[in-house]
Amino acid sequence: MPSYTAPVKDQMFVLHDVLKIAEQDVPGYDELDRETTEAILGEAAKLAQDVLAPLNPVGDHEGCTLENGVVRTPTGFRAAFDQVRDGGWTALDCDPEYGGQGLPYLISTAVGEMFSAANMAFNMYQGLTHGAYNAIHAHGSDDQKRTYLPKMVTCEWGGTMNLTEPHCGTDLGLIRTKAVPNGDGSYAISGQKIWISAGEHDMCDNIIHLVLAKLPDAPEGVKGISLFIVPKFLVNEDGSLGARNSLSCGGLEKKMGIHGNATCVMNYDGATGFLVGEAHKGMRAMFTMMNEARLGVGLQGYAQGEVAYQNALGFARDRLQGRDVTGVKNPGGAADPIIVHPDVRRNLMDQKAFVEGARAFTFWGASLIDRAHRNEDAAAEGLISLMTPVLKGFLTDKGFETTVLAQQTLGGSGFTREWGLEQFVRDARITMIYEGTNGIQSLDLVGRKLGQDGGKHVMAFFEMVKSFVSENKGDAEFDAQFLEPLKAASKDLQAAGMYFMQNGMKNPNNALSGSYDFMHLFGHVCLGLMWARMAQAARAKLAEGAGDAAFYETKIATGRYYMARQLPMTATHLARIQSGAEPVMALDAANF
């Protein structure tokens, strides 16, 4: 059975000495010192070791079951979700006015990614019910705040985002699902959706789905779309759960993966809803809940990397194969362990670098978050919205691009339900599909998040890019291995927003035909930036002499591989994008 550790240290290393937590303007993050950050760390790593990923396999093999109407969880879960619910990790980061503790955003990632990593069909439950949370506190009246949230921020109330519908995903102007004023300030919702996550489950007393639905005089399109609270249970004015709703879980969607999650087909005959905000602005609300859900899907990529890493890691130590070429490293063996062989080293090289970029990467867009949030800060709130795509798509394409890097470590044995490797690879496929494709990340990125506000915040990474090789420079060591790549990748990303400059206007599909390249160009230099900060600050800390200096060596050889054998990807996704759209679009659609 695979095994979990959770990376304290590692996440640690980043919150502390790379972003540097405690000395930020950010309120709340000076009552994040080493010792309170390794507390709460400390203590989520025993649930996610001890509790999640022990389920992970039974979640897997057992998946979830309809019986009458009735969804039944795998053995387990519901134990495991009243420990998480029991233990105050729902509430995290949740408004105190309703029960939640107000701790950062960024904590609330940094735990995510360990009960991502441990179980991740479990984690989407509690998931999903934090985003309705948030659209309801953002978009919901004082009167839908003192109904729903108490009761969601411990989760003994669930909550889901209900868009898609069998017609219709992306487009959502073409949604079917109406709602018709019942005259007392409720609606009747009717209609059907499809693949809902948590739709229906036995670990909560009530879930409070959150529907898009038409009214009768809606504009046609996505300006036409309303946002509505539809529980599963109606609630009386005392807070006391009342008649059941007219809504009904129609069939589980038999998947590749997540089978510990509830897939939902839900029906909504005539059910009782109630208007969140107003009135044909339901995208703007579920918005609130989807920007969140992406960044979480992002981290659900790198987490499921992780712990497919680690059971990589360990098949590698152990295995024996073949002899080192260069010498004999296990004389009292009939073979060298794997892991001395340089094909290996590659793939695990792969693995670890991108996995340990990627959480910096996160870490670094929830701290965003929360300066936008506790700072009204604009230019990080536009900052986030500008990386948001990249952080979704690039992080789960390379998440699941790990995971069979991983399965591949193991040879054969990968291929086996035994081992788990296979189960990583299915879980984190969906990462690249749900929250919106990655191709439409890339459209959006280009297509919106590149030139929103006049290009400022893309022209905002620029310069930040530009100031820390500036202020950074003067080693030459660190110079060549580290800011002169960072410096040639951003100039790469540069060219190809002015090939889109130059090139889209006068033909559209020379930008788009080009978009995911440019997210995966972006993303590498995101990774770029932050490999080059992780070695500074484990530069720093070997200066001092203090702590665990292997550590920090380590740190800084992953860093050169990353920047010697993955950054250098960014001349080939610039060459791709400025070959522009005729090669893409050679062909009638007849002749494919």
Contents of the next structure:
2 protein chains.
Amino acid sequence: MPSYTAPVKDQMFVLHDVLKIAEQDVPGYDELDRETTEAILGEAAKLAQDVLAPLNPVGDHEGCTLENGVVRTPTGFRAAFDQVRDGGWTALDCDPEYGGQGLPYLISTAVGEMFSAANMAFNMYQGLTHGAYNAIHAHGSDDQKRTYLPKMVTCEWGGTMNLTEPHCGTDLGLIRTKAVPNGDGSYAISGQKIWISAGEHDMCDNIIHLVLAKLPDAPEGVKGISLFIVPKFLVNEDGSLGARNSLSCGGLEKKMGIHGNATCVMNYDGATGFLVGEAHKGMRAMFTMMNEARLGVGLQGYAQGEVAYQNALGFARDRLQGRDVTGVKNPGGAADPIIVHPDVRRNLMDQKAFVEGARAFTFWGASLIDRAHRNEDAAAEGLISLMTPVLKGFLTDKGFETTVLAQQTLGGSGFTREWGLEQFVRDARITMIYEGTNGIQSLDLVGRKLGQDGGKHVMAFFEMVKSFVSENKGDAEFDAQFLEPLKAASKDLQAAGMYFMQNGMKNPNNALSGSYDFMHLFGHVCLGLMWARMAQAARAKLAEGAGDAAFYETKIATGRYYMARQLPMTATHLARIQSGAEPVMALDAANF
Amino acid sequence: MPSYTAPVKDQMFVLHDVLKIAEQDVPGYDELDRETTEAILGEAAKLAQDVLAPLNPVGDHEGCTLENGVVRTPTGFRAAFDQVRDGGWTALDCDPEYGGQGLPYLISTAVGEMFSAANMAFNMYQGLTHGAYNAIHAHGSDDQKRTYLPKMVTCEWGGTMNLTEPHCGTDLGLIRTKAVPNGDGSYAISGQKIWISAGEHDMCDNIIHLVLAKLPDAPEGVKGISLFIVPKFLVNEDGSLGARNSLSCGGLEKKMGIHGNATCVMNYDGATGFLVGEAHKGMRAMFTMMNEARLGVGLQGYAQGEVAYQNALGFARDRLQGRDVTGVKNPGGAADPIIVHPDVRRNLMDQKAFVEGARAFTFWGASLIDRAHRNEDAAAEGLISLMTPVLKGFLTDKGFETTVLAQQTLGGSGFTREWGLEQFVRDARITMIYEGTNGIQSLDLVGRKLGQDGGKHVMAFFEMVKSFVSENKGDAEFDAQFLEPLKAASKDLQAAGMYFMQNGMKNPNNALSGSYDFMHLFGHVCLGLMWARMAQAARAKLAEGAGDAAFYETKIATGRYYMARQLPMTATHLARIQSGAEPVMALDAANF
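What's the form predicted together with a further copy of the same chain like, now that we've got the form predicted alone?
Okay, now the whole complex, with that chain kicking things off.
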């Protein structure tokens, strides 16, 4: 069975030595001194390691079952969910007005990484509830907030997001679910929604569905979509549960992974719903917290990479096969551990360098979200909006790739259920698809975000890279190993943006054909920047003679690996982008 | 449910227009005129499409079961196997002396692609038997050949390869299975073997296990391994089945994919075995047909890519989401088919360009094997030995990647069991692992093959590229689109080889750290060469005014895509290689 150890030390390094959160002027960060942070992370780590991780294979093997409309979650899930609730983990960054702890989003991101790495399918029940909480918090009436939020903060009630229908997912303008006014302020919701994660299950007393539907007078397309609260059980004036609503789970999807999470077909048969926010403005309401939701999926991607990497590393240290060509390392044994072999190293270093870079990138993104919300900082809001598709698309593609690399480290054992690596691969795969496929992320990036507000956010990013370089140059080794590669990669990114500007006007397909490569190119530059920042922070710690020199030296060496072995990929992405639309669009659809 | 259409037309193009097999001086190729080839491929296509493909999801969902030592294959497998046997498909390239048809290996490769794409788990039963047939054919005594081969040619009897033990796979020098002489010329074989594909099942009357074991006086390591025939049922003098041998299936592995194939733990408990070839020369005997076996796995990789691509393409043509930004394409519908979108195109073109290139590369490799065997051509033998790790490693990595791309084309549907794409991903994954992990392939390439015979085979490859360029240059468009990119990629490959020569002597890790990138760099150059050859062949067909111009124009456009969008990857591989061992080996094993 696979194991998981929460990377508290590395999280602490990113939070306090790289992002230096205690020195930031973000309201709430002042509470996050080292001791407090470490205490929170330490408690979360125990829960993740001891309770959630052991249930991960159980959830995968048993899956969920549907019988007479009731969905049963795997053995142990319910008790574990009680522990998560009782520990207050569902309320971390929620509004104190509704029972939340009001901590920064950043800290709940760090905890979320652990829970997600330990048991992604399990943690989704909480994650989706949080998403629904966010939407109601931002757009619900005071009455709706008072009615639903306190129980959602504690996860006594679950929450879901109902977007997709059988004939449409990405193109939500095509949805057919109808909302007809009942005359009493409520609406009768009818239609079928599919792929509803946690749509029905046995871990909560009630489930608050957020459903996109069209009013009778709705304009065509996405401008005619409204958002409704449709509770499984209607809620009485006094907050007690009333009648069962006319909605049901019509089936569970059989799928590649995340078996522990119930992916439901939801049928709404004149179910009573309540409009959230304004009529026809449902898309905006549903997507208010899109940056958070998508960052959360990017996090899932690298979190699966992290746990997969840990198990690959353990295997590589234990498994004895062959001898180090430069000299026997384990003379007492029949062979050397496979970690001595360069190609096994390459594989492990790819995993390690990605996961640690991704953690820094994600935490930085979460800190921008905090700054945007808590300081009402428009620049931070613009920057995180730009970064969101990169965080989601790049980190899930590479996170999945990392699970595949980790599986490869184990050879044949990686293919067997027993070792658990294959589950990480299957679970990670969904992150590239849901919350907007990665292709859609790349369109959002190139088609919307890049030019947003006159392109000033991408300019701010380039400025940030430039400042970092100029502020930290002067050490020949650091310059050569970190700053020069970062500058080169950033230049490739600028050249790609320039290509879009010069060629996208005459034919938008010249930009759209390169959008996916651009997203990856951008992701590499971001991880390059993160590695340069982490190496710089590690050098500072070494210079001040902080203990644990091996940790900081390892950090620098891992960064060097990323710069030397991963960052050169930007040149290939640029070459692909600059080949334009012609090779991509040359064929008639009939001639494929 | 997914569908499969055998790519007969594209296979015919590669065989007759690119490789021009009917004009080759290889014995047996003279029988392969267009009509004969097309008739064989057409019959194989029917079987693959109508019989094997529909059983593919059945095999995945049911899997194999073990009860009281008996392994049952999924519903329908046995009847289908009878059809394969009855059609003579198991005997295609077998020796006529033992009932085979004596056709070239190339034609059985083309048929193998279809069967493997249609149902990989199923086709492995035949494939492993063929591997065992090959080993006995090459190294068995005349008596052994007469006893076992005729029934193996027809697959009335199955065959297996028993190498791996719980504590060793790659490093076979560590095996513990013992062979003790019985005094009558036979041996008592005792030990446990794991991951034995088709080790026990209900589709054959007997199973002929080939088992690696050590004699009592065996030298240490791989030089002390001998190969034994260990039949499930001993065979009487008259060829009838005798006593049940002391061997049994101790368990079935639960695994990520290929559920329809029984992956067995095999226990040998003093089982009667017969030495094949010389004592202590078992490794050589087992690996005699390694080029074929590994090419066969590379074929499985791209074959899964092919069937996945076909289903992705079908989905992209049917699914209506969004509108073409350059103008509505389906005004009568609620949206345009997603194939209009550039990023969907990019995804499909990556799949198509890889699969077609891989087919040409594999068929070329198979033709080299024919030439090596049938013409006893040492140059062909040397070249295919060099190419084998590239064929296996590159085509399975990229084949798997292609199934993932195809799955992505389907969005959420790709994650569900219903559409079948996720099975292709899970099945393809094993090809990167078995028959030597791809890491091992890269070591074989850089550590052994590259310098073999003084490096003359790689020089021959470069010469081949150079000749092709000089013989076909002169057309400005073809030069720019095909020859120049091919030259650039080939130059990168030469530079990588040069780096190894100059830096591998002082530290072998400088070469070994770059072995995986070198394998991929080599793979890209090979596919670049294949695409240049295919484009050249298509241009010739267009010039002579052959019908079906759209097919040839599509071929050229697809090649252009590969050259513009995939081949630039060689630069990144070179940059990684040239960064050497330092970043890869920097960390102490304890500091990961």
